[in-house]
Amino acid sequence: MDFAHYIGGEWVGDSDVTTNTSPANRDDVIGTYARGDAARVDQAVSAALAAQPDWASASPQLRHDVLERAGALIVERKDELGRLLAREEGKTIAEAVGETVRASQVFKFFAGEALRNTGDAVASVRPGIDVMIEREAVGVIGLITPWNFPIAIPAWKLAPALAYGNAVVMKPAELTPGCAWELAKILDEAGCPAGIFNLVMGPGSKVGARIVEHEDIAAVSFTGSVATGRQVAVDCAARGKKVQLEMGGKNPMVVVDDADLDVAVGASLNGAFFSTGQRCTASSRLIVTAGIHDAFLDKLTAAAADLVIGDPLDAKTQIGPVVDQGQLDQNLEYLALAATEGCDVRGGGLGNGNGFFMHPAIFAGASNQMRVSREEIFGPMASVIKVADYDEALAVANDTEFGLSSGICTTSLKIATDFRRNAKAGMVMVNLPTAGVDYHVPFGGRKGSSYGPREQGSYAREFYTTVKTSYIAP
């Protein structure tokens, strides 16, 4: 089946297409998707510019109703959409359906936020003058989304953009366009006015680049690699655009001597290996104090070896494939590097089947200075770093260019409190995996992980609105 762009309320085809196949079965063709270029972006921006003023000035009830209907339609189709997500990205069916439900919750939350875009009224220091501070839509916003959460991340960028009265031009990841295309179809069915949401599929070098440079796109929200994100920031700054970046992570999970061993292993197993390790919040550095290190390592190694790897559509599967051949090749290079750097590599290697399967790998005996402990790998691999005590663990946890999520397993309230206060990360987890966040609270990090206002929750308003201060004299 051929899938077209969605521009100005119409489905617009292209002669250039890409074939979307499943990473679990390369013979499973999901469809052929249009590949756009700068001209398609220009067409989408023109439609968005024409439609946005009426959308922003309309009653917020209209925006609420469209988002609420979209959320309802997503959850009604959660099994169908979850199956599509599992096929095109490789997540297990349980994770895929869960992500789809999350997208529905995001739309429903921001339906409510459309009615809660409050401001302030204050008295001026000058007698007889009133001051009003209001938040208004930014205008046309460009959204560039990644492949690893192909329905949740588009939802948490798109829903607030629409809730606050903006129009959108969105480019999904070229590896996973199917879920974004279905979102376009759902928004159309939900009654989103023509031109308010526009989907242009295609390569970042053409579609993404034009979104960033287009003079009529006022803001860009990007999730992807560090190198690309930094270039997006430079290009947006040069053009005076608002920019929001979510990039990489090398997230630590600290396990101290007093931790509940089962809790620590469960949290680390989930954080490091679920979603095939393809999460920016994955626990890729397991920093373990000496007293519990050996028991933790042995139990984690056994648990990782027992994980069921296979067809993501099989309910028994716990780990699906990595997303494509390029990602698999990169993972295998890091596997070889870990051995070269002196790690005791436990697990790893290729799985069975006509897909990009690999076994989870543990890099025992790692140090925090090794490349495998400093560079984001984005696969089912984790370094286990032995430290003397909590103080050293905290120092090692913070010794990274990233700062997205940071976790600790401990039964000590004192240690947990100290870690929460001193971890240099945007999110801190205590006795929980580093991955897994709620939809109604802010998401984001520090240092090289994030730039600009937070995503999700009421904090999203900071990026998707601009402030206007009005002075009124009688």
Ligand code: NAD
Second form
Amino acid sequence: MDFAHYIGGEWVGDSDVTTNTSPANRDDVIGTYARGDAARVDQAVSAALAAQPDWASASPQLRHDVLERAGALIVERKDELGRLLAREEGKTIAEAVGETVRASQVFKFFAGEALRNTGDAVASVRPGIDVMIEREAVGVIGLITPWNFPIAIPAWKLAPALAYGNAVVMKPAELTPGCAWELAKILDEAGCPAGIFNLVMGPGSKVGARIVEHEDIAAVSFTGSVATGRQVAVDCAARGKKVQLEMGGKNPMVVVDDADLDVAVGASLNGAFFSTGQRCTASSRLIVTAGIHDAFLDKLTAAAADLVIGDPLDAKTQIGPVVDQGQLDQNLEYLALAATEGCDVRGGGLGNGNGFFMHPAIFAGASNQMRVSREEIFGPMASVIKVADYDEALAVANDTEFGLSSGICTTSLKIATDFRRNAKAGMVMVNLPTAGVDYHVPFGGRKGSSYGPREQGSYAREFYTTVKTSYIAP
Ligand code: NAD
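Previous: the form predicted alone; requested now: the form predicted together with the named molecule:
Following is the full complex, with the preceding chain placed first.
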């Protein structure tokens, strides 16, 4: 075994391992990572429970300094970490380095937030009594993360958890333990006290399930698929735990007749296909009004065909592989389904090389009722749905069980404003791809996409703290 769990400030090995290989080259072995079980989670929770009270009651300067140093170490090592990320997840090196820089920014932002944990002082309705409202740490928090943003998502859960005085047991996705392991090393180097951050790698069915059921874990933040997330919520509710879920999307990008065609094609190409379409915020439904539809479709088809598919470590590559054989098989099934459902499928063939490469696919002539337009595919594929006008476009955009990100391309302030007001989504993008967000503002959605308080920015405090109201009669 090359890479151990991090528990109570120690590296703890296991005889069972996961071999981490690159989706771009199946012969490229990144390393063998310890594969834990329920007992490892129990060990990590004990360490976290013992360490958390001192961390929460310490000066916020300590928490600030640890997070600030972690942010600095990440950005110092951005090229090396970005390379690891590109190898283990498959996104391009530019995207991977960008994600790594984002993780650093998140740590630095929450270093500042550790110093800004303000409360309220309110006059009591009863004379002579003071009322204070403060936010305290929740306790030990379980973090369960997906493979598609293997450094940014752990960072945006970890940094606020630590900033507000919690201890953490984190379980990364089995496909991408490498970036999470490097974060553990960086927090160790940054002086995070033993037991405050614990990393337990392994399968969701054992490690993830134990995090959810452990009675001393007070809250669980989960990002992943809808099916797993809903079960996590049910299991947390049954145990009275706080829970936050970020799940799937079927994000619409509306293009109306007055849109700038180049802006619309650029935003759709990026939103649908970059990061190989493996983003919860990907634009998988391109809803286009009749007057611009044909020009848009032709230009998008040509631009998609020109995208360079290949080795994520090659700077010329624009689309890396999909993450594993299971995801590739599922993508190919959806590709076949699109044809069966009556779409004119453009692109989508397998790429060359010893990895899970496929070309982006456009499902022209799709309707919003087809399965390919309703189910999250999580690959480089998008439906193009023709509608009569803006009103129909808005109705189709909102006709989905998801509600994460919703985009529109238009040059009309009136239409943009109406869309911003009426899109049933947590995030709205005007003349921008549905994917691509800032780190200092809330991230999250509605309906089937999210559950519980928002992540990121100062709104993250809602989940990672608990409120105490004190009444003081002097
Ligand atoms: P997944 O649900 O398969 O796994 C997510 C995590 O849950 C993994 O760490 C996994 O090991 C763990 N897990 C699995 N079974 C579990 C169980 N029984 N109990 C506890 N934990 C368990 O998702 P994935 O395939 O890793 O990620 C892709 C999904 O993530 C997509 O649906 C995507 O939309 C979603 N996602 C959402 C966001 C967002 O912020 N909304 C961001 C990124 C990805």
